[in-house]
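Take a look at this single chain in structure tokens; it is the form predicted in complex with its partner chain.
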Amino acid sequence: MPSTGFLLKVEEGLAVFPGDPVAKVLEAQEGSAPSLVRLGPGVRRDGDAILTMKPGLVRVQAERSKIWVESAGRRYVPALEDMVIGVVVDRHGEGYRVDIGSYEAAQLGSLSFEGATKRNRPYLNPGALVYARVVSCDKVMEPEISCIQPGSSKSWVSGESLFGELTGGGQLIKVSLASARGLLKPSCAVLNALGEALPKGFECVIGTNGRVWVRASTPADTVIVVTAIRMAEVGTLGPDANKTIRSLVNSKSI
């Protein structure tokens, strides 16, 4: 079976149903450079046909010959390099068991923090929130997360490191996986509008596992941010997000 070749008959943005054939892989012709065909989430190979496994929209990245199905779901399945928000469930000798929303709790080593040593490492209580990176998600064992960012020299002590415990209050909400992906885009309308509308700004951490942590300078601002995110998720923000959010900010009832 050829593993290099070309993707044929791929319609970007087509809505698909599980079991639909979306593409065929052809052997590379003589004289042309074969490319590796990469199958992302939601597709599988059956001979030289590529079939879908999930309902959603077909996406293609032609320059990398990558094909996948973008689907909307609620149940998180860990993937490598995902940045997730976890809730510490238990502490044991080697580290912590953290709930990241998958069917098995993830392992977080007690030394997996930026600049942590045996004498100098964070102590997390059950119920603490951590922002971490998925470093291992082989299906044969539990997923592993880590709060170390490769190439960073900031220490966990100062609180400047990207990953680590989320402290200082704030509210954790659950959103759909597709909403979390949308919020992570730099062009996200609702977060940009909130940044403009709130004078003191706010901080939010978005986990790819469908969890968002919001902390603003006042509880009222936190409620505004959370309400705006929920409205964006169900689509009631309307065509002019700025206007709706300004009316939320100015509303005296919050």
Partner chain sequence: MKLDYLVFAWAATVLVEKANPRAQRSHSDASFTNLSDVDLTSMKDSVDLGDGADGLREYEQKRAAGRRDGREASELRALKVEQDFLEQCDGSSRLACGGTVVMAAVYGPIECPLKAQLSDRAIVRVDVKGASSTVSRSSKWLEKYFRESFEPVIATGMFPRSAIVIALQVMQDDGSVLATGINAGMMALVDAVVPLRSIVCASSVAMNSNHTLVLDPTQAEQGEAVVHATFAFESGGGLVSCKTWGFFEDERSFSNAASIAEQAAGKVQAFLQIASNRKVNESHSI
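We call the rigid core whatever largest set of C-alpha positions still superposes within 1.5 Å between the two forms. Positions refer to the first chain, counted from 1. The structure presented is a predicted model; accordingly, all values stated were derived computationally and were not measured. First, how it differs from the form predicted alone.
With the core superposed, residue 53 shows a C-alpha displacement of at least 2 Å between the two forms. Once the cores line up, the CA of residue 238 ends up less than 2 angstroms apart between the two forms.
Previous: the form predicted in complex with its partner chain; requested now: the form predicted alone:
We keep it simple here and write out only the one chain, dropping partners and molecules.
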């Protein structure tokens, strides 16, 4: 949920317990432009303080003024602007119900796709995978997701849009929420090492809800990517990720 003000006194990586204050919000002064403080999973605002709701480590995304608490749990709590991978469980007149691993299935409108119209829109069957972003979440209502990227003009028909149905095979795996956020970092060692070791490349879509979709040029390469991600999650990749992954690629005996 967005909150107007300036975020102060945030300690990245601070270990916290429920109820701990992790930041203060200073309201914008008269004549100055307010900024947005985005509260992610595990934090809430109480007056001018931001308090934690679960144990974990404080994480901050400075470029988006976002703060959240990261834990090793697998139960996903939707937060605004989260990018998630969902599974279509039902189709109705106005859209779809999509399992995103939260307390309730999310709603996805039939026109919530780039360039979709009543006559030209995707038709998803139960079991289809979709990559979307959370646009609405409330404790007493079903979350809502969308496959529309603000500011984008790429149509779902061309297949160039960032969000939409994940097609062409691939493999879906589940990881911890902390591992998923780690994979999203540009400095992620395992994905960078895989990119160097697999000359034909691979596709990897990561949802902050702990789901990862992988597709490579061959089934063997897909298994290598999945195995490396699993090893990184449990800490068995070793200090030299490049060496371990090259060994996986060379052996192919996974």
